[in-house]
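Presented as structure tokens, the chain that follows is alone, the form predicted on its own.
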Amino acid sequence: MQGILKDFHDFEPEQESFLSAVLNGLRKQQKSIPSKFFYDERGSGLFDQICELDEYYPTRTELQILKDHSADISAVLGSRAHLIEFGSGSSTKIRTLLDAMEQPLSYVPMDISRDHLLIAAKRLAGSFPDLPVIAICADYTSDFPFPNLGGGRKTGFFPGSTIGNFTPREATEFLKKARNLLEGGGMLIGVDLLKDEKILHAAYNDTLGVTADFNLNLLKRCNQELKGGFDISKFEHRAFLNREKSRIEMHLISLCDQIVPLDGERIAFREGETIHTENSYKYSVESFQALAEEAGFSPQAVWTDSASLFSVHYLKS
């Protein structure tokens, strides 16, 4: 018996939604591209590369926890539950938490990224033959018409340490979102600890070059779906820890005076300038059960592994 892909949803944000965002990002002081646009076809291949790496413990590290603690989880989560991803990201995570979890009413990935997102949920479907499989194609950060999934409890699951892409105000702001979708139900999040900077900078700067290319991989989509003219030569990869506000940053800079065009207008680089594509912040376990709680959540447990690189906790709503 195959299983197939039960339902879709497509609110997939219209093209002219990542032109503008890119040119009001190129027109700031400090340049910028929001990280949620890494994630078109070959940006996802190349991050599900990076989660493979040596330097990279997150992945991992959170995989090693699911599988550790899976009764405790399944016993936080309970059974009877919509299972509700915020992005559809591991295949071997959400597989992880399904085999634990005692009998899931459906299984309901949303994510960004249209053609990745059925891929990965087809493929689920197939595994799962027995398990309603939802996908919904949309910016699960934004508002859209989130479809009637019948009875029964909603969990969310926000693995893989997306939520330090967020500064700590958007981070409370979409968890204050995902308690109002999941009505009542838990959510099980991924956070990444703050650590030795050494580590830090090896997993976001690793020596095979598959971060930098996933960070230059932004200029080359603007390239092909904006008109742009970036060099893609002439920029460079660049990650560091920024301990004052307790982050990764990741930046592409100019090696050069250089002038980009896009979309009819001419972006203008100094050599040494930068363009902001992404944040990771890196909690402690208190504080990020207080923005958590901050948020309308009241942390139920927490779960890390033995050298405390990472941590899952279980929200209740």
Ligand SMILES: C[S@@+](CC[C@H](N)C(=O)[O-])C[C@H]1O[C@@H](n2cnc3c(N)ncnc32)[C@H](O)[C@@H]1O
The other form holds:
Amino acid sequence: MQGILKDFHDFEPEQESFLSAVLNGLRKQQKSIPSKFFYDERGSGLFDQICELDEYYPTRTELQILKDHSADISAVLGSRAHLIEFGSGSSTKIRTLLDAMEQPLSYVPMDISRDHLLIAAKRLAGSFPDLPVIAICADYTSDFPFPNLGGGRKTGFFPGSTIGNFTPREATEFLKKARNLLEGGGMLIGVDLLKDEKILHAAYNDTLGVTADFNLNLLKRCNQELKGGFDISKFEHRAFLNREKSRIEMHLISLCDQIVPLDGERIAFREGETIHTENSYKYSVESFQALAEEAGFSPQAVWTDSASLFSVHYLKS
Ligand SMILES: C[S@@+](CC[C@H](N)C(=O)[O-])C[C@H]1O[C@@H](n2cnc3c(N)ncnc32)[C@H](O)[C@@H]1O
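Show the form predicted together with the named molecule, please, the one above being the form predicted on its own.
Full assembly next; the chain just shown is listed first.
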């Protein structure tokens, strides 16, 4: 059931910023496109499908941690707080928190994928009719005027190990900014843990090819929105563990020498050359807590599953 939003603040990034990010990335020695551009409407839908895959353990493991420890988590978060979700996607995991929390003051989903955000936020407002839902379409790494929510503590929620898409340095910068916003409150954050390479490899190379579709959708988006001329059949998905950097890397590999037109430019690819599209850093509980401390947060509690696949941290700001 669709409900009514209390407010919607639209800071959707300009198309111009997508074009310049893609052109800048494709002019580099190691070609790259920032992973935040995966999420057009189709990309957001594909990500939801990834979350349902047998091989993709993070979503169900994090959800189970939230469910198993909901009483403890709700006690740590306390009552009467505004809940601000960074990269809210389909706003699924927040339901478990909202069911457990005492008198949340409002729910503020924030996402770059505008249409997907609006549908999910209205659906959530329909399920929790007494809860003010204030949606924000924005790039959370950019500067935008955060709306005044009135009195009350602010609690951040950043699930999905999306923090792992930042390099550790970017993650520290992001957390510093988040800490300023959440001053006097805290942040509940999901962080994927380093583990057996086989489990990691399978999670990013599913047998149904949904992750490959998700990765290649970036090129479709360039074709549709940036007058690109990528022949999708001439690129392939590649994901592997970079052990030295403790991260899964996703790339799109060119299957031949080719020239791709893009907004009036001609981009040359050699056979085997890649576009680096995503990092997914894997932490230990201790290494993530050290990073959070560097950003000025004080780690207060951490919950993990029995197989230590995933961790959920509460950080006080
Ligand atoms: C990995 S998904 C996680 C979705 C959901 N939070 C979950 O745990 O299942 C990342 C989400 O963050 C959003 N996102 C990625 N980069 C973003 C950015 N820079 N600003 C705002 N939203 C972003 C995407 O649109 C997507 O919904």
